[in-house]
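Single chain ahead, by itself, as structure tokens, in the form predicted on its own.
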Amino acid sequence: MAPFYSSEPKGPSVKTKIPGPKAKAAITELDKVFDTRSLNMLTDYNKSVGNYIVDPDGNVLLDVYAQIASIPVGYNNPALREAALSDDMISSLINRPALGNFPPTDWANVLKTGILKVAPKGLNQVFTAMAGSDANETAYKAAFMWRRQHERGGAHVEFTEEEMASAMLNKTPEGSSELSIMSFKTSFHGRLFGSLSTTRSKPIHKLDIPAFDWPQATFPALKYPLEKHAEENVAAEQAALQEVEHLILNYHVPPCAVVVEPIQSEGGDNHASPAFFRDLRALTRKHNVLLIVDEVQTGVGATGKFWAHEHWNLEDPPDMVTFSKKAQTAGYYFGNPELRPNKPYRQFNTWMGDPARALLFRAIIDEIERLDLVSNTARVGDYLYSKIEALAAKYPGQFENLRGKGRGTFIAFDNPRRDEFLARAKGFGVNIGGSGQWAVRLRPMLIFQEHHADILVEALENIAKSW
């Protein structure tokens, strides 16, 4: 099958060690003014095309990390370039509006033809934001305001003098308990104060930062292959659900919402079954607690559905779904009008998102639909999974706990020498990322095809043979 974009290289080309001499010199210069300790690869974006990322030394790598899962339709995509050159985009960039106060005349149309065109089932409104952390943070605020509004007796009930006075002292009014957001162990929801308090993946994210006293439940640790551990996995999921219910009922700071990733990404690509999530939804409804689904990394087609939670076949949709990364914009979807604050300026900042990024997401959606890229990802994911499954059988211990079957290209496996594995991959022409302690996570773009999968699998086998 021909690549979606003819300008794409036919394959990787490694000319120097990575980083090479030009990259090393540029990194040294950059380090004088910018912290480079987390640097993965210095990139020449003018020369990067489609699925391929290029460095200053001319090394061309197949990129299956895609800027931490945030590039949807390839580098220098011609359709996105055309959108970027439009008069609408230019106007949005040079006249960036404070959306809450001065939205552009066509803002409703931009939302309806873009962000809301792909809204999850049952959710028909959106609050736009700047990034994934911001999306989750504002969703949490909406949950707190919703809960307090119910406690007061409805949106029409005015705040008391005591409530307003105590708010200015950072205190809860006498007679009211503090509220919390429940998350799961090994989760990642962002790095702002509220989102960081629900992040539980690595200590380095949280050290020295004050955090809220909020509960965390155990995310079920499934054993692989799934079909050989069915009873154990069901028991693990039931135990996790029992813990969720116990925390809802008994935690000393009652949760008003539960936030969960369809696949825990930064925490190690941890999965749970659709039945687990359906039961989790039922629990939140039973106890009048909101369910926030964090689709920042899993959304926009990566799992073979536009939204990963579509795999759960919910009868009752989540209360809010947050998004960012591949959408190139951010925010949260909701449907219940009670989740819109009862007064203006309660959910507000200067920008409230970015029309330029909303226009880009609209162009991304059009490109996804034009090329049927969600179906492409589902098909190619099945192909790639079967190839890596064969590698796992051929090289025991190198591709352990392979997971992501039936979830598009959202595939991961464990390797006991993970960091060295990732470093060696560059030498074989592939840029890959990791997550958790041992996981190698694959995050190809939606334009990733079978011939790209063959190149990747060949590189993975070369790494396995190189130890």
Contents of the next structure:
2 protein chains.
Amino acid sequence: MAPFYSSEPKGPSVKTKIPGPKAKAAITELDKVFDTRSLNMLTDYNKSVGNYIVDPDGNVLLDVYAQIASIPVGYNNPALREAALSDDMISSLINRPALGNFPPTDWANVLKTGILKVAPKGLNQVFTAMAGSDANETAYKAAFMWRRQHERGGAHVEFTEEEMASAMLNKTPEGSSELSIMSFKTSFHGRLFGSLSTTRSKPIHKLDIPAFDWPQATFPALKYPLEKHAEENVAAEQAALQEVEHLILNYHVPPCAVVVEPIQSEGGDNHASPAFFRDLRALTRKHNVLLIVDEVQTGVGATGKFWAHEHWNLEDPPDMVTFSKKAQTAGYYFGNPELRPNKPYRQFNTWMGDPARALLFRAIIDEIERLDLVSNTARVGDYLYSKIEALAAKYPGQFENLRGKGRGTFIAFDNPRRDEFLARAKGFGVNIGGSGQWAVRLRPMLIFQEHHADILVEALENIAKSW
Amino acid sequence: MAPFYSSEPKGPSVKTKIPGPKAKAAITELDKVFDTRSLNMLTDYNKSVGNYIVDPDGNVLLDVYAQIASIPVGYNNPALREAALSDDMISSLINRPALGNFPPTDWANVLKTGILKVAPKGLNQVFTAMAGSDANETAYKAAFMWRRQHERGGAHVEFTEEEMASAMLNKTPEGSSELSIMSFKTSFHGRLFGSLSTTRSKPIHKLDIPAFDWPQATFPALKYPLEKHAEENVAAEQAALQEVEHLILNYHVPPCAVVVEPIQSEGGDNHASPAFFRDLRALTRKHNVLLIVDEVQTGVGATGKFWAHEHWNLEDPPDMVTFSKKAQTAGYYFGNPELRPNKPYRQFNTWMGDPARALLFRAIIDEIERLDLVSNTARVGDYLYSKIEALAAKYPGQFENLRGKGRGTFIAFDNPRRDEFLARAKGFGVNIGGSGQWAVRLRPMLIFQEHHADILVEALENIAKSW
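Could I see the form predicted in complex with a further copy of the same chain next, after the form predicted on its own?
Full complex below, order starting with the chain above.
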């Protein structure tokens, strides 16, 4: 394949320890006004290009973390630059609308030629938001309103005085709902109060923050290699589904929706089979509980499909699908008109997203189509997976539980010294992220090609040899 | 004063009923994919300029609603256009960083020459967010972490196994906190799950959405004109403060912070005196409860000060101040280093704001300084207030409870047929918003001048005469 970027470096170039002297000085300065304790690497975005991230000391790394899986088509992508310079973009930036009240004349067109052009099958409407957390939370709100509307007997039934009065007091059951959102253990759905209540990845995310008494079901812990553990894995998935059903029927705060990631990402790259998800859809349908698929990290092409849940071949689509990260904007898709609340201003806020970011997503979609990038991730992912499979055989214990086969470049493995593994990676010229407790998660951009995979695999081998 | 905009229309121009035929057709199209029931007016942002908003049918209205108080320096402001075309802006748009992990090399500089340049007195650090709701929610999270850290005995005390285990179960009291945020009745602080629990403006915002059992205190209901009701108003404020203290000491879920708007905006433009707020600061200090000032709507110049709480002349600054809307970005300021959580990744998310919007705020701040716009709102506000005071005398019952004297252009009055008043306003060439049940709230941009005030007052009089 010809390189997508003609201006990319030939490979990484590590000149100093990271952080180098220039980065260190800048970090000291930044820390006075901005918490830098989670800082990974100060970045010179002007010099970064394509798959390569550059730091202030001139270190050039192959970036397979990509701003926590958020850069879709490369740093300083020329097509995005062109979109950034368009009249529409400038207007959106300097005349930011309150979208619910004063949408721009061409908003329908921006949605149809952008966000909605890639809407998952069966979902033809969108509510725009700002980031993954509020995309999920607005989807949850839609679920609560939908369920209560059913309980009341339909959209035409007016709220009672008691409901309105008790809602103002944050009181259940009349006003505020005594309902819940079910999520899975080791899931991540965001860090605001509602989304954090469904997030179950790590205590550090949740400690000290008030949370709703909502249920969590076990996510099947598959064993690898899959083909060696087929029976156990089916049993784990069946047990998880039984737990879901049990919680739906018995949890003391009844769930009106189940939220699930196609691949649990922050929680450690945990997969389940398409059959599991098809059964989960059937189960939620059976009990009149909504299924919300959180594609914040899995969406937009990296898994070899535009949406990861396309791998499930569902006949009955999810009720809502949330997105953010590589979309560079956020929100949720839905199809069922009943998921529009029965009155205006129930699902509303001042900005309701950012048209500038919606325009950028449109340019990203065009770029994905132009370069056929979803096919690219499928093909390069297979190539990369087989190379790491070979490494795993050669270096036992270092590339454990390799997973993500047939899921594009959305590949991960476990390493017992994971944090040190990630730290050493920089010295070998690659920027990699982790997930869960032990996982090394690969999140290359969609423009990651075979020749980048070769560089990555060489670096992975060098790390493995360095212990 | 010379006009700030040479290219503004001389005045409004209403050619059709609003919505006109072109708008109606576009709304029908938009509604297929996007809920349009809260739509106020479809807008042609390319033709809008300065204080004037233009619709697809060519209707030109003086805009004193300004995208729900969110447009600071006029539509299609040339200085903002220049900022939008800068290399920094383009890079921020197309290379969106995960700010906590990979901040841009010059991020400290962007903060210091922008967001932090206007930091409220005593507050020299910032946590950036996306919109008002998450600005408040991240401030609340900081408050919970701060209080629990005190309870544990300091930043050095490690979390216990019990705390970590119970946090993962959303359980109190060890992991999730049994603590609350106190807000005031008729307040508005956002619509995500935590912020909505503190929002107390209208049932439609809250119905069916699960909420935390958090306390609300009465906000003093001042009577107008203030000088005629001085004694009653002092009594109302004292009673409110006593209720705050009572709730701090006795509410069964103890508050770790009180959140308050300098002027309750969505809730109906409710004011309190500087003395009330000084006492509230003293009371919260006395009981070791944080004071969070929500300046999402009041901040950035419209009240005749850059921050509305500057009117209070506090010696002891608020613990946190949140911002959004006219800043075109969002977040919260703080000073106390103890409000940085004791460990990294406790207050974190992928994007942590948007540098493109931070660069825009920097350009807005420069424009405010260049044109001395805070002085402008103070002076024009006084001018406008006195004109409406005259209208109130001339048309009894139509401009009731006029308020916002000495608060720049942040002026409101009550009208018993408010919704119809706002609808008629469009026919007379002005776009105005409401708040609370009866209030007509004026939210002109900072570039609103005396000649615009004259046009607005003429329109207000025409509406009054039209009944």
